[in-house]
Each structure stands twice: as structure tokens, then as C-alpha cells.
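We begin with a single chain expressed as C-alpha cells, specifically the form predicted on its own.
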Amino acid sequence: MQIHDLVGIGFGPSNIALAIALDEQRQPGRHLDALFIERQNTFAWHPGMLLDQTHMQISFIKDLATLRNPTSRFSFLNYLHEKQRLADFINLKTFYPSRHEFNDYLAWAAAQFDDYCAYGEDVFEVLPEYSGETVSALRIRSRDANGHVRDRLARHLVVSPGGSANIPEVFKPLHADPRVFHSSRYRDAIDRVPRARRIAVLGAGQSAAEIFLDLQGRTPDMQVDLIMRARAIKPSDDSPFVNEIFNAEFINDVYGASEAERSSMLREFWHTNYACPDLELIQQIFKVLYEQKVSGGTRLRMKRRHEVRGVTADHDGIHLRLTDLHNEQATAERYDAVVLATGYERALHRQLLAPLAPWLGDCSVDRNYQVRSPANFRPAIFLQGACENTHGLSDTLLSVTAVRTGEICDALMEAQRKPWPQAAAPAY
């Protein structure tokens, strides 16, 4: 069985950026045989939230390559040049392209590495391969849509599976009910309940705000409740000094701090990344609600300081037991559908790497995102988008992706230069 120098789990923006970094560092004697495995059948970036009129929250300069290599042919500007839209984009006078356009940019970059990506396969297990008492390689096991299992061997591994939908405990018993769905599936899932006229949206972040506006504009008879525990929708703080926390060099400050200091930083700047829609979006919601007051309408409501304490479902709809956190008063509401704009979890890497726990422990990482391991564990394993607690709030964002993948690329090259044990024999 062929042993790849590197296998990457997932082929979203982070691993596409890594493929670019590897391509741009390719020199005689420094080439890595890399393969990426992606569960989706084709490239797609948050397809459930590709709504009309939505735009990026960060500058196009924070693309897949520019902050690492401003001359890269994989930059957003070169994408515009190749698509013959550069002059037109300049005339837009914006740093924030539409989400549709940035998705097209990512797909354009991904397509240039089609030969290095196996689409439509879901990695479900990573196992050790031995040379004597040393783990010398990894066996990556994946399953396609037909249930066929394929094994591949790798000397090194980069895990970048992205976030998984965070479903509140109270809603988990209804995971199979098509009337309750996470925001990550919104665009397709809402079309599967075409008769829904009373809809609840849970959350106070960018996705919740975008979905609320999208729903209110669909049909004039649709009733929409935006339910949140917060007292108000707070805008993201994108002022210059605060935005410095998303600079690549700030990672050194976070990583070098004590655990208590890091926790304090995460708390202090939490609202720069979570539950913080753009101010323009908040103003649009306020305007819509104000115009409803002028007309005397009641179809749109914001239920602030409310928490869902109970959920039941029957043929008539989804019934929520809500508690007003101001006075602990309980009320019941019936909806035709419920959208959970409740964020994401970042724990998939622990599930995938569970068989390696005797060597990897709690998957703690060094400054270069490499999981710490003992001397008798030869493969280098890197995490992308799962190191917020040690590397800061920028870790799950595009802000540092280009620079981070350059650091991982350098660490991979260094790992390759170390003496290699005798090749592992297949375990099966």
C-alpha cells in the first residue's frame, strides 16, 4: 500500500490554504506527496448559509494566501483578474465581497487541486501502524456513500474537519424531525417545509440575524420570532485596536500567556467573534421592526431574555416552553419550524484521534499546531481550527489561515527531514 507523506482530513479553506502553501514551497528535494479527503461530493463552503445579499465580515485581503505570500497566484485579487472582474470589483469600493463571490473564489482555488483530493469520503478512524515498538505511520480509514471502506497510509496527518452543528440538549430528541434544523442546513431545509408560516429562530449572532431577515422577506404572511437569551443584539467590535487580536503575530501573545491569562483574553474579546452580527445588519432588523410598528403589524417579534426549557413535537407543530429570564414566567408557543442558529462545536478531531489517545493524550499542541507526542510516535499530527483555547479567537477564522498554513508547512518539512523508521507493514 502506498504511504503518503501527508493526508489531510477535510478540504475546506484551511486545508486548501495548506495545499497552496505546499505548492508554493515545492522545490527539488522538498516535495511532499499530499492527499486530502473530503466528505462532501464537491467543494462547498457553508452552502446552507449562501443567502442573497450576505457579505463577508473580514477583508478580502485575508484570503488563502496573501498574508503569507502577497505575490501568490492564489490570491483573491488574482482570482478577480482571471475572472476579468478586477476593475469592476475596484469600483465597488469595498473590502468585503459577497459571500457568494468568496465561495466562488474558494471553489476556484480548490479546483486547482482536484487531483490531490478524494471527495465523497468520510474519514471515520485513524489507527497506528507499527515498526517494532514505534508508531511509524497512520492508517486513515474512510467510507464512501456506498459504504465502501478504503484504507490509506500516511507519514503525517493534518486534521481540519471544521465545526459540527451545536444542538442544544433540549432539541436533541428531535434530531430526525425535518421541522427542526440547524442554521448550517438552512437554505435547503427551509424549502422542505414550504407550508411553514410560524417560524422560530434561536440565536443572537450573524446567522440568526441573516435568517431572520431572509424569512421576513419571503412571504407577507410569515410570522417569525427571534428568540435569544441576550438583552440585545450586540454588534461585532471591528475597531482597529480590538481587531489586532486577529493579527497573526498576536498568536504569540496568546500562546505565551498563562492559562488564566488566556482565559481572560477569550472572555474579554468573546463578542468580537460570537453572537455579534454586523452593525449594518442590526440596523436593518431595527428598521424592519420599526416599520412594522408604524403599520401596526405583529408578524415579527424579538423575544429577548427568553430561554427554551422544553420542546415537544406533534402533527400540529413544534411546541416550545419558553421562560422569560426577567421574571421566570413560563409561556408556550407553537411553531411550524424552528431554526437553531446556535453555533458550532469543535470536537471532531478528538473523535477521529481517539484510537491514538495512548500517545496523544488530550491532544495538546505546540506553537506550530502540532499535537504533542512521545519519541516512539513518529507521525506529526497537526490541527487546524481546533486550537482556540491556546492560540486565540482567530483560530477558527480566515484571519490567520494563510499564515498558519505556512507555519504548518514549515513544520511538516522539518518533520520530513528526521530519520524515518523501517516502513510499516500493513496491519490487515
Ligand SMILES: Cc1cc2nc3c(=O)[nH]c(=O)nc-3n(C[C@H](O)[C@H](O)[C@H](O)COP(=O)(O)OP(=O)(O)OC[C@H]3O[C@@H](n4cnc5c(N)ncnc54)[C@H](O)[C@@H]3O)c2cc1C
The other form holds:
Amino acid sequence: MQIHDLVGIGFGPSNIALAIALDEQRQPGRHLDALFIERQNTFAWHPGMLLDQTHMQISFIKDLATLRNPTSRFSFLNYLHEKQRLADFINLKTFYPSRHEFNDYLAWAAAQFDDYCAYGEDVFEVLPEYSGETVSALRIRSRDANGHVRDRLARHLVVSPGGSANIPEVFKPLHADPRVFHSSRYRDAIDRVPRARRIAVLGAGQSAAEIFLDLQGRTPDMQVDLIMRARAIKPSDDSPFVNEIFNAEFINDVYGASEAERSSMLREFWHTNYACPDLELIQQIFKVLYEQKVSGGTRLRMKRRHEVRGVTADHDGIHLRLTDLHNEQATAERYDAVVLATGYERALHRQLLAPLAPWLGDCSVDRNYQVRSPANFRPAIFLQGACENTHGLSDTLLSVTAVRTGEICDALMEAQRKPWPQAAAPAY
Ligand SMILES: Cc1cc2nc3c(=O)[nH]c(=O)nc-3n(C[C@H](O)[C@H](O)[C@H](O)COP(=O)(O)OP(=O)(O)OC[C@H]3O[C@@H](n4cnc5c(N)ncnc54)[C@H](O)[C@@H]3O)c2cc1C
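Hand over the structure of the form predicted together with the ligand; the form predicted on its own is what we had up.
Okay, now the whole complex, with that chain kicking things off.
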């Protein structure tokens, strides 16, 4: 079986940016053969949340390549140029393109690597391949929609699967109920409950705010409750000094700090990224609620300081047992549908790499995102988007993607240069 130099799990922005970096940092006479495996049938950037009227939360300059290589042909500006919208975009006077447009930019970049991506395959495990006592390669196993399993061998691996839906414990028993769904599936799932008229949205972050606004504008008779533990929806702090934590150089400060300092930094700046919609969005919600007060309506409610402590479902709806955290008073509410805008987990890499745990332990990484491993484990494995604890809050965002992939690329070339056990040695 062919051994790829590199297999990448997922083909979202992180691995597209890596494909670009590999292309641009290619060394003369050394072709690194990379293949990416993507679960979706075609490229789409968080398709469940591709809503109208939503826009990027960071500057378009933090695209797939510019901060690593400002002359890259994969920049957002070159995309605009090729689409003949550069002058029009300038007249928009914004740093924050719509999410639809950024998705189109990412799809444009991804399409240029179609030959290097296997779409429609879900990687489910990574196994060791041996040369004597040494793990010399990796076997990456994926399954397509028809259940066909395919194995591929790789010398190195980059794991970039993004986040997976965080479902609160009380809702887990209802995972098969189409009336309860996570925000990551919102666009399709809401269409599967066309008759829902009483809807609860759980959460206080960007997705919760966007979904609340989307629902309230759908039909005039829709009753929407925004339920949150917080006292108020707080805006993200994107003021310039705070925003410096998203600079690529700041990663050295985070990585070099003690564990205690790192946790304290994460706590201090947590609200720059989590449970913090854009101020503009918060103002829109406030306005909608104010206009409802003027007209005397009650169909939109914000239930602050409320926690869901119990859930049951029957033919009549989803019944939530809510506790008011001010006074511990319990109330019951019935909904036709519940949207869980409850964030994401970043643990997929541990699940995929579980068979390698005897060598990789808890998957701790070095500064170049490479998982630490012993001398008898030859492949280099890199993680993108799962290193927030060691590399800081920018890790799950687009802010450092371009620079990070340059660093991974260099580390990969270095790993490739080390001697290989005979069976896994590259052909060149
Ligand atoms: C709605 C939304 C809006 C956002 N907006 C911004 C923003 O404006 N600015 C910003 O900086 N960040 C934003 N983010 C954060 C987001 O994490 C990054 O923008 C970016 O998507 C990270 O890229 P990624 O490639 O690491 O992960 P993802 O974009 O999640 O891509 C991972 C890919 O891996 C695939 N995959 C997962 N598991 C497997 C598997 N087992 N086998 C094969 N394929 C697999 C997935 O299908 C997916 O295509 C947003 C996140 C969300 C949810």
C-alpha cells in the first residue's frame, strides 16, 4: 500500500491553510505527498450556522495565508481580485466580510487542492504500523456514507477536526429527538420542525444571539425564549490591547508561562472568545425587545439566571424544568423545539488517537504543535485547534492559522529529514 508522507484529518480552514503552506514552502527537489480526509461531501464552513446577516468576527487580513506570506496568491484580497469584486469590497468599508462570503473564499481556496482531498470519509481511528519494535508509520482508517472502510498509511499526521457539539448532560437522553438540536445543525434542523411555534434557545454566546435574532424574524407568531445562566449578555472585548492576545507572537508568552500563569491568562481573557456576542448583535437584540415593549407584545423573552435542571419529551413537546438562580424557584415550560447553543468540545483528537495512547499519553504538544512521543515512535503527529491550554485562546480561531501552519510545515520537514526504519523510508 502507498505510504503518504502526510495525512491530514479534516479539511477545514486549518488544514486548507496547511495545504497552502506546504505548497508555498515546498523545497526544491522534495515533493511532500499530502492527502487530507474530510467527513463532509464538499467543503463547507460551519454550514449549520451559515445564516444571512452574519459576518466574520476577525479581520479578513487574518485569512488562510497573509500573516505567514503577505504575497500569497491564496489571500482573501486575491480571491476578491479573481472574483472581480476588489473595488466593490473596498467600498463596503469593512474588515469583516459576511460569513457567506468568507465561506465562498474558503471554498475557492479548498477547490485548488481537490486532488489532495478525499471528501465524504469520516476518519474513525488511527493505528500504529511497526518496523520491528519501532512504530514506523500510521494506519488511518475512514468510513464513507455507505459504510465502506478504507485504510491509508502515512509517515506523519495532522489532526484538525475542529470542535464537536457540547451537549449538556440533561439533554443527552434526547439525542435522537429531532426537536432538540445543537446550534451546529441549526440551518437544516430548524427546517425539519416547520410547525414549531414555541422555541427555546439555550446559551449566551454569538450562536445563541444569532439564532435568537434569526428565529424572531421568521414568522410573526413564533414565541422565542433565550435562556441563559448569565445575568446579562456581555459583548466580546476586541479593543486593541486586549486583541494582542490573538497575535501570533503572543503564543510564545503563553507557551513559555508556567501552568498556573497559563490558567490565569485563560481565565482573565475567557470572555474574548466564549459567551460573548458582538456588541452590534447585542444592540440588535435589545432593540427588538424594546420595540416589543412599545407594542406590548410578549412573544420574545430573555430568561436570564435560569438553568435547565430537567428535560422530558412527549408527543406534546419538550418540557423543561427551569430553575431561577436568583431564588431557586422551579418552573416548567413546554416548547416545540429546543436549540442548544451550548458551545463546542475539543476532544476528538483523543478519541481518534486512542490506540496510540501507550506512546502518546495525554497528547501533550511541543511549541510546534507536535505531540510528544518516545524514540521508538517515528511518525510526527501535529494537532491544530486542540492546544488552547498550552498555546492560548487564539488556538481555536482563525487568528493564528496562517502562521501556525508555517511552523507546522517547518517542523514536518525537519521530522521528514530524520532517518527512517527501512519499511517506511520515503521514496526520494
Ligand atoms: C459558527 C461559527 C463561526 C465562527 N466564526 C469565526 C470567526 O469569525 N473568526 C474566527 O477566528 N473563528 C471563528 N470560528 C471558530 C472556528 O473554529 C474557526 O473559524 C475555524 O473553523 C477553525 O478551523 P478548523 O479547520 O480548525 O476547524 P473546522 O472549521 O471545524 O474544520 C474541521 C473539519 O474537519 C472535519 N472533520 C471532523 N472530524 C472528522 C473526521 N473524524 N474525519 C474527517 N473529517 C473530519 C469537519 O467536517 C470539518 O470540515 C467560528 C466557529 C463557528 C462554529
